[in-house]
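Coming up is one lone chain in structure tokens, specifically the form predicted on its own.
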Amino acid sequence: MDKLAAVKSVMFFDGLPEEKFNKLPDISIVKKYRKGETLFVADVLANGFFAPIKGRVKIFRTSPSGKEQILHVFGPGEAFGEVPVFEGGTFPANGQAIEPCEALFFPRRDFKNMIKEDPDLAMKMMAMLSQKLRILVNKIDDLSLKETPARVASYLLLLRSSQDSDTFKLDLPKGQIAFYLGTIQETLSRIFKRFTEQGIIALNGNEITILDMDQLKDIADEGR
């Protein structure tokens, strides 16, 4: 594997200079994880931060009841478990593969020495903790003040966004999509059931076509 083009593919590291990424494939190790493994848990010290190569990572939280809620879903090029790794705590959530997987692991020392030698990398560092606070905020925003047909429609357009395409497959299992979403899944088969009736959208299996997208987003607007 070249380690090199792997860091440069991370997002997280996007506008550093070519001569700050050669130090970054020498402290990161490449771990592989099989379908339904574990990354790390909830409330263990978080000894450093991982971006995948390959697959995709659930982060989730598990309620007393044993009911889960999926706060997100990395995929190639995305980093996660950078802040309790900064912040010298614990992992907020478990996470797990969903899919086989390979991710380059940061140790939180040896990034951490490389951050105190390197200011233009902890503001690049200080830029993408921002973002995704703001995407952390968007979510509780939707989970609170939407109605769940409008949650359901802005994460529609969500995957359209990121798969640039009126026809994708759905990244998620219906029943994890509805606990990401707050809701259950017969409520979910539900509302897709109701945006099929309605013209909205095409169902065929995991796959998803959107057929009227000013309905759509004029659904995902209004639930507010």
Second form
2 protein chains.
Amino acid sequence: MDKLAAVKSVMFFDGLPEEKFNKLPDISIVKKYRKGETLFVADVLANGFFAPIKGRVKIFRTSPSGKEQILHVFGPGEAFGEVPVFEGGTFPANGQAIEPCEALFFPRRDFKNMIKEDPDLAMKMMAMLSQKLRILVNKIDDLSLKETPARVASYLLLLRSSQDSDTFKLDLPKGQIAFYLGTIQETLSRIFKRFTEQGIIALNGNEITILDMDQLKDIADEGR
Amino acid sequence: MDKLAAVKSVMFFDGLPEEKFNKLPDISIVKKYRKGETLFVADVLANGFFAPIKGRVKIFRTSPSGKEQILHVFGPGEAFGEVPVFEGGTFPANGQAIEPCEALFFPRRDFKNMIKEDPDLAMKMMAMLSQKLRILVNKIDDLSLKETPARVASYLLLLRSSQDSDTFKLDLPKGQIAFYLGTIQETLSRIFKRFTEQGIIALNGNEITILDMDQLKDIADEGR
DNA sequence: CGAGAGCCATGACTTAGGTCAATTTATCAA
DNA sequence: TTGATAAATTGACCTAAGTCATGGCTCTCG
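Having seen the form predicted on its own, can you show the form predicted in complex with the DNA?
Next comes the full complex, and the chain you just saw is listed first.
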């Protein structure tokens, strides 16, 4: 994939006038990462803005004791790393490739200039930041007000909503899903088991089938 | 306080050129709320941007079973409610006055225009959004990776850092602090008791004294 | 002043979910 | 294919923290 095509695949730049668009490849750099490689570390000086064009990246924090909380997983078309561009200069969390990965990287300075000169791009950026705020508020709500089975059910419903069938594959290894949901493998495994025994889902490896959508929805909003 | 003075007290507008500044009172409305009054409700159409000039407002979500999670408490000089201006049109959480409160309200449309025409204001807005993202990421980290005593200790250290003495008053009723920390009154009460027994703090009503700063810091980063 | 309302403390009890450890099952490179 | 490494399951156990219930204290308002 050439750089211009790569830039085109980034949702964030959609609708940008041609002449601005053509500048983007010049101010960006293609970076490659292998599976498990670190893109950046929390609290160290970074000057971000990444847009993956292949593979996915997880954004996460870890506790001193090693437990991990995944905040988000970003794939092609999405973008991340804006925070240090505008404030603080450091990234609030860690970024690591969970798959072999290629990403466009926009150095802080040039990108900041560009956004300063283009009100539409600025408005898009504010929308993106706002959307991420909304997502994090929901995550806090989930973590502090819902119990784990409800979070698991919501997650399955979310996956389902971007599929065309009640049978689909989990998008991450189970251990990673657990970290995304603020829990651990063992707990997730037990919840899957219980859902299976109750005839709500069927699970075969990483392929899952939703058998009782209504009950799953009930559980997702805490209906027990 | 007249409107111009009120606008001046909002940090967010700091450094704005005179002529833009003078437009602000025209596009804003002063709203008053009594203690406990609701400013807005999550998920209903809002077109926000509030800047309190007197009193504080809590931003929170509640679970179906009634438990509350406070996301933030905003007071004079700060601003909130930007999310629906740029994205979605609804507020992600509820806002309620915890004290008699006066706030400037900037209707979406005018404010959006203003920000579109002023790159510096836009940059400030992006910085503010980024900062809030950072705060929420930290909150998620706290909620999912730390246990309650560590969160309590961090909270006390945070309060201390904006005071000039090791003795100071809690800024909220204890029940509200509990909700801010993602727990409940009883648990907080027990933790305060334990800290007191261990000689880490002394508590008298809502006046607290930090007796052993080192130990408090240890607990804050999970040192147990 | 006295009655009610809110706030806080504390005890008894329950439970969700984490830890540890032992196996089983996949995955993948050689 | 096989051996090795990682991922997932499952059981036994433990504990942080939530629920429920009671009682005291403080403040306000009639």
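Fair warning: this is a prediction, and the values are worked out from it, not measured in the lab. Each form is matched to the other, and the largest set of C-alpha atoms that superpose within 1.5 Å is called the rigid core. Positions refer to the first chain, counted from 1.
In a rigid-core overlay of the protein, L16 has its C-alpha displaced by at least 2 Å between these two forms.
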